Structure formats: C-alpha cells, structure tokens
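Just one chain is shown here, as structure tokens, and it is the form predicted on its own.
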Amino acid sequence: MEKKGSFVAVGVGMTLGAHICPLSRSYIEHADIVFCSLSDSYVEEWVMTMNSEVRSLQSFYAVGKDRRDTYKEMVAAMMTEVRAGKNVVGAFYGHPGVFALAPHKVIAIARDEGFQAHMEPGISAEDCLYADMGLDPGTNGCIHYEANQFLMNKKCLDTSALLILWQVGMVGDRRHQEFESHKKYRHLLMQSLMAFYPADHRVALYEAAVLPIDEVRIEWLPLKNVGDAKIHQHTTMVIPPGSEKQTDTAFLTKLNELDSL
C-alpha cells in the first residue's frame, strides 16, 4: 500500500515561460509545496506565481562547499516534506533528469520507502542546441560526454560523429567545490582533443537562451583557441565530425548476402 505523500520532478525547460508543458505546470500549481533549482532568479520568481509555497534550493550552494553535500541536503529537504505526507514537486531547469542528481535520488528513495514518485520530461539544453544550431544527431551519429569524464577516462572516439562536451566550464574540478574552473584545465582538455582533431578544426561554444530577451551563443573558433576562450559553467562545446565514415565491408557483404536470401 502506497503511503500518503508523493514526489514529482518536472522540467521547466531552458527559456523562461516558453518551454514548460501543461502537465508540468499543473503539477506545480496543485502541489502542496514546490522546491525549485533554476538557472535564474527571474525564472524562480515566475514559478512563484504558480504556487504560494515555493522554496528555492539554490541556498544550499556555497563557494568552497562540496556540491555532493549540497545535493544530499537538497534530497533531505524534499524527502522531509514527502514523509510529512505532502504532495511535493521539484521544479528544475531544462530536463529534470539531465545533469541533475537530486531528482533521480529523491525518486529512488521515495519509491523505496513506499511513496509515489515519478519524473516528467522537460526541454533540455540538448534539445535547444539541435534547434538553434540546425543539427540532426541522426546525420552522422552523436557522442555525448561530460567534459570531466572525457578528460579523465581512456578514450575510444569515433571522429566521424558529432561530439558534444557538456559542462566544459567545470572541467578539471575534482573537488566539486568550484563554479567555474581555471583555464589551465581547459588547455588540458584542448590538448586531449587535439589527439583526435587538428588544431585548426572548427568547434562551437554554445549557450542556450534563459530569458526571452537573451541571445543564443554560438561562437565558432579553432580548437587551438578554446583554452583562452570565454567559457561559463553552462557552456557546451560542439565538435563537428573530423573524419569521413569508413564502410565496414565485411558487414556490408553479410547484409548483401541476407538481402539475397
């Protein structure tokens, strides 16, 4: 038997007021309490117009504080209200399940304890990127890495596919205490990429619009200049294919054999 109290993680999308779906808005409007972790104070104020009981999760962040501790405190705050029998909504920017640890953790804990919990999708930075840059991940294939994962792990990279690196502004931060890492770490990332791409390979720095009056950032530059470029916490690096696809003749032969049966 499910306990009284519930949790729903919703995404409000990237651009204020433009991306939220009717179902997610309804969950916010009818919740007993809404916790929000959003990209801008204006977006938080907008969510507050939908429900009188909105609490910001941003106060858990602090300079020099391990973000893993921050996420634990966020989860604890939301679960306290779920256990108190309230219908709780967590409103997160973009998609609530993309680069967001707390929503996944709350849902797992709530379900394990017998509460109803689920996630509603939202429009993410990835969705905006494809639209703003006119890219189709199905054209050449698409590879995604969080920048630290790419930098710190051994790589087997298909350079004939589109490569997208997330959170390049945080690359090199292993203490989980910084909001923007030093450019020396971006130089190291650049060197790592230059093992696969030529120094003059054109890449793009992308930032989605948060406010309707914001301009989308799409800045093209040679890979060799990335280390000194202006990069923020939310900057994404887009690397077009650097090589042609090579036909697997052995499997092409097998396909032809199957077609002839």
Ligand SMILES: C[S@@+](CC[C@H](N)C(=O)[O-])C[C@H]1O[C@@H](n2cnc3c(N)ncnc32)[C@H](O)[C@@H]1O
Given for the second form:
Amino acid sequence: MEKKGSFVAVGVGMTLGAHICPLSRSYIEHADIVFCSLSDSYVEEWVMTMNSEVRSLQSFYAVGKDRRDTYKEMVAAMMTEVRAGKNVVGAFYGHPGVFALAPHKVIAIARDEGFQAHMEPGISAEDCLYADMGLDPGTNGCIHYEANQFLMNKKCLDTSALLILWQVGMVGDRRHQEFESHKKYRHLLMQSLMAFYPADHRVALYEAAVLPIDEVRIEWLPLKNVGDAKIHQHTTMVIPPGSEKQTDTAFLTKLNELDSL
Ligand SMILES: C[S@@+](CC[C@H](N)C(=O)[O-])C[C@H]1O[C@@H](n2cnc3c(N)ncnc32)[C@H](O)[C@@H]1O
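Given the form predicted on its own above, I would also like to look at the protein as it appears in the form predicted in complex with the named molecule.
Then the entire complex follows, led off by the chain already shown.
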C-alpha cells in the first residue's frame, strides 16, 4: 500500500512568470509544503504568492561548503516532510530534471520508500537557447556536457554536431565549492576545446532572461578569447559544428542493397 506523503518536482521555467505550466502551478498551489531552489529572489517571492508554506533551499548553499553536502541536506529536508505524510512540492528553476541532482534523488528515495513521487517538466535553459539563438538540435545533432565532465573524462567528440557546455562558470572546481571559475581553469577548458576546434572558431556565451526586463546575452567570440571572457554561474557555452558531416558510404551501400530487393 502506498504511504501517505508524496513528492512532485516541478520546473518554473527560466523567465519569471512566463514559463510555468498550469499543472506545475496547480501542484504548487495545492501542496502542503513547497521547497524551492530558484535563480533569483524575485522568482522566490513570486512562488510565495502561490502558497503560504514556501521554504527556500538556497540557505543550504554556503561559500566554502562542498555542494555535494548542500544537495544531501536539501534532499534530507524534503524527505523529512514526505516521511511526515505531507504532500511536498520541490519547485526548481528551468526543468527540474536537467542538470539538477536533488529532484532526481528525492524521487528515487521517495519511491524506494513506497511514497508516490514524480516529476513535471519545465522550460530549461536549453529550450530558451534554441529559441533565442535560432538553433535546432536536429540540424546537425547536439551534444551536451557538464563542463567539468567534458574536461575530466576522455572523450570522443563528434565536432560535426552542435556542442552545448553547461556549468562553464564552475569549470575546474573539483572540491565543488566555488561559485565562479578561476581564469586558469577557463584557459584549460579553452585549450581542451582547441584540441578539437580551430582557435578562431566562433563560440557563444549564452544567458537566458531571468527577469522579464533582462537582456538575453548572446556573445559571439573566437574560442581563443574564452579564457579571458566574463563567465557567470548562469552562463552556458554554445559551440557550433567545426566540421562537415561525413556520409557513411558503407551504410548507404547496405541501404541501397535493401532497397533493390
Ligand atoms: C545546475 S544547472 C540547472 C539547469 C536548469 N535545471 C535548467 O533546466 O536549465 C545550472 C546551469 O544551467 C545553465 N543556466 C542556468 N541559468 C541559465 C541562464 N539564465 N541562461 C543560460 N544558461 C543558464 C548554466 O549552464 C548553469 O551553469
């Protein structure tokens, strides 16, 4: 039998007031408790207008604190209320399941313990990027990497696809404590990318609008200038294809053989 207590992770989208879907809004309005991890205090205040029991998860972050401990504490705070039989909502900016650890973790633990738990999708930075930059991931294919994973793992990169690097603002931070990357690490990222792309390859630094009055940032620059560029926690890096797609002639031959049967 399913236990009393539930969890729903919802996304409020990127731009305050503009992206939330009716279903996610309804979950927030009817929850016993809403925990939120949002991109801006105005966004938090807006969520507070939908429910009187809103608790910010932002207070778990601290300078010099390992973010993995922060996420554990966030998960524990949400699970404590689920176990107490409450209908809990976690409201996260963007999509709650995109480059977001805590929502996935709470759902897995809650389900494991016999509680009802699920996720509602939201409009992520990726969705805004396609719209603002006029890019279609279907044109050449699209690869996503968290910037540190890109640097630290051996890769086999298809440079004929669009490459999107997340969390470039925290690149090189192996202690999971920084809120802004050091220049030396940004240079390392730049050098790593230059193993695949020419130094003059045009890349973009993208920042979606969080407040409706914000200007979208789409800054195009040569790859060789990335090390010295202004990169924030909320910057996403966009690397257009650096090579042409190669036709797989062996596969085409097989297709032709099948078609001729
Ligand atoms: C922890 S992830 C959260 C992503 C979020 N769940 C989403 O759906 O977009 C943080 C990363 O998302 C991207 N991001 C967050 N805010 C952004 C913004 N306003 N514009 C562009 N990218 C953003 C950046 O790459 C940032 O380092």
